[in-house]
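Below, in structure tokens: the form predicted alone, a single chain.
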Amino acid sequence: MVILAIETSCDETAASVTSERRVLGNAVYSQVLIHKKWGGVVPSLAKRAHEERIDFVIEEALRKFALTNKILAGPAATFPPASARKKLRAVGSPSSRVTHQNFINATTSYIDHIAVTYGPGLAIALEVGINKAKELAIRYNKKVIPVNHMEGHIYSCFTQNSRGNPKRPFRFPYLTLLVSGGHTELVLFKDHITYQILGETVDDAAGEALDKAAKMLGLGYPGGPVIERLSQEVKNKDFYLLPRPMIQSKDLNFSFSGLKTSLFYLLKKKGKEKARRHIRELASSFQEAVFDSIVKKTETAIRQTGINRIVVGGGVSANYNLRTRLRALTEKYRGSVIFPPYPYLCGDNAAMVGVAAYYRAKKGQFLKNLGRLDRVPRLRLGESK
């Protein structure tokens, strides 16, 4: 089963061709440089960038699929690489357009279904991917599989390269920790496409808190990688003992808004010059407070559920310090922890959407009425289209 997957939930325009868990062709266009000067994602700019790039990204994923699998012959096989494509379009000759369409038709004939993220995310960003999925489904007579963005992050941990590596068998159930810019959740992953939310953030997500802290510290956007680097320079130590909100609560929910407020008043008390001199210590202390909350809540979840097999997905899962702490936690309970096997799978991507879609397709969860496909910005795990 070969699936063309599309992802436009926030600020990454992504497309991928997958077969079961294997990624056969993948392309991602990052909008970081567009949003960097604004200190965060601007929805209207995100939508425009998606619209400008989505055709190119899909074509690039299809081209990589074609080259990897050597499926094309004739004119389409010699379709020029990306470096020459711009020149051909500028010339606009009939022959170049014909060759281009031959390429699209030839590769799309190998696609069985189309998958697309329909939530959660920015409404006007989701709309771009959904509209493109509808367009392709109608043009090429394909069934559509709507996918929850967060379940994509879960399946990112089990995604394989084109050769089928790494070979990770499923051993249900799993305790899943999702940590991204928009979400922080603990989820019981009972079986394929079967989830139960155990706890979630009541305000800011972990990634969002790190970005906001970076902005207060004058470190720019995105903030997570910068804070990680500065924290490593001072050995990831906690110098200021910032609070750990909700750490004593018996539930599995998270809160990071109060932590952000504490940093604000600490910086105000220190003043700009002193804060600048201690920027590494401040960054490290904030990161330690965030990760303490995450690790301790995860430990509470292990105790409550008795499950010691952990799956970790989302952009913050790329952080080396967090990975180290979660590995130590699972060793303490004689368990195991799984992270996305390749760096690009930590961030938003379409490969994870295609893999999740495969397991939905196996259960026959295709969209029955294309007209009903619409964006659901606040979609939760367990809800279905």
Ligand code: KG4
Contents of the next structure:
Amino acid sequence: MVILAIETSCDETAASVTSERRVLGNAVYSQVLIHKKWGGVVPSLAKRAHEERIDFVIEEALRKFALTNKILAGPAATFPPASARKKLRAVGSPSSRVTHQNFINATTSYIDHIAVTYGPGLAIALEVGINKAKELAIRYNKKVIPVNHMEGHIYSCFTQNSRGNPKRPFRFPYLTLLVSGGHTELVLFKDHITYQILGETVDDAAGEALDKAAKMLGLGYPGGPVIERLSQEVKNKDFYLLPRPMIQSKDLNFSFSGLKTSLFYLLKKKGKEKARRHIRELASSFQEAVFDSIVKKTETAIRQTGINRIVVGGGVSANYNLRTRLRALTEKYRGSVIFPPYPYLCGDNAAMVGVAAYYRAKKGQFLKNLGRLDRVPRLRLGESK
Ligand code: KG4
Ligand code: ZN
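Give me the form predicted in complex with the named molecule now, not the form predicted alone.
Below: every chain and molecule of the assembly, starting with the one above.
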């Protein structure tokens, strides 16, 4: 089953072609440079950039699919057939004079279904992907599979390359830790497309907290990667010992806004000059406080559920320090932890959407009425279309 997936929930315009768990063509256009000067994502600019790029990104994913994934192993070995491969190579060649439309027509004939993120995310950004999915579904007579962005982040851990590696069989249930710019959640992943939220942030998400701290420290957007870099340069990573909100509570909820306030007052007390001199220690201490909360709550979840197999998704999962700590935690409980392939499927992408869509399709979860497909900006895991 070959799926063309589209993802436009935030500031990445993404498209991909997947077959079951295999990523056959992946394209992401990051809008970071557009939003950087505003210190965060500006929805109207995101929408415009998605509109300007979506066709180009879809075409790129289709081209990669056509050109680089000629041979598939396993049951799909005959796909695409040799004759079709030749045709695809001809139309896919950048030097060919075949028009954009001819190329799309030729490649979409090998696509079975179209998947699209319908929430959670920025309403006007989600709309761009949804409208494109509808347009393609009508023109090429395909069924649409609506996907939750966060379930995409979960399935990003189970993606495979075009040869079907890594094998990594599913061993349900999993405890899932989702750490992105918009969400911080602990989720019970009971079976395919079956989730139960165990705990979540009551205010800011982990990535959002890192982004806001970076802004306060004058480090620009996005904050996570630059804070990670600076923290790698200090010996005493937890110099300022910032508070760990809710770390002692027995529930599985997170809170990061108090931590942000603590940083604000610390910076005020220090003054600009001193803060600049201690920027590494400040960034690192903030990151330590955020990750301590995350790791401690994950440990509480392991103890409460008895599940020691952890799946981690979302942009913050790219962080080496967090990965190391979660590895140590699962070793302590004789369990295992899986992360998305680094770095290309940690942040937002459409491959994860295509893989989640495959498991939805296996359950027959296709959209019944195209006209009723609408964005759900606050969509939660477990609420299905
Ligand atoms: O999943 P994602 O790409 O988009 C959302 O769905 O929100 O996550 C983006 C978040 C941002 O807050 C960014 O600062 C954070 O992921 N992030 C990181 C790292 N790379 C991205 N946080 C910590 N360390 C990183 N290396
Ligand atoms: Zn995301």
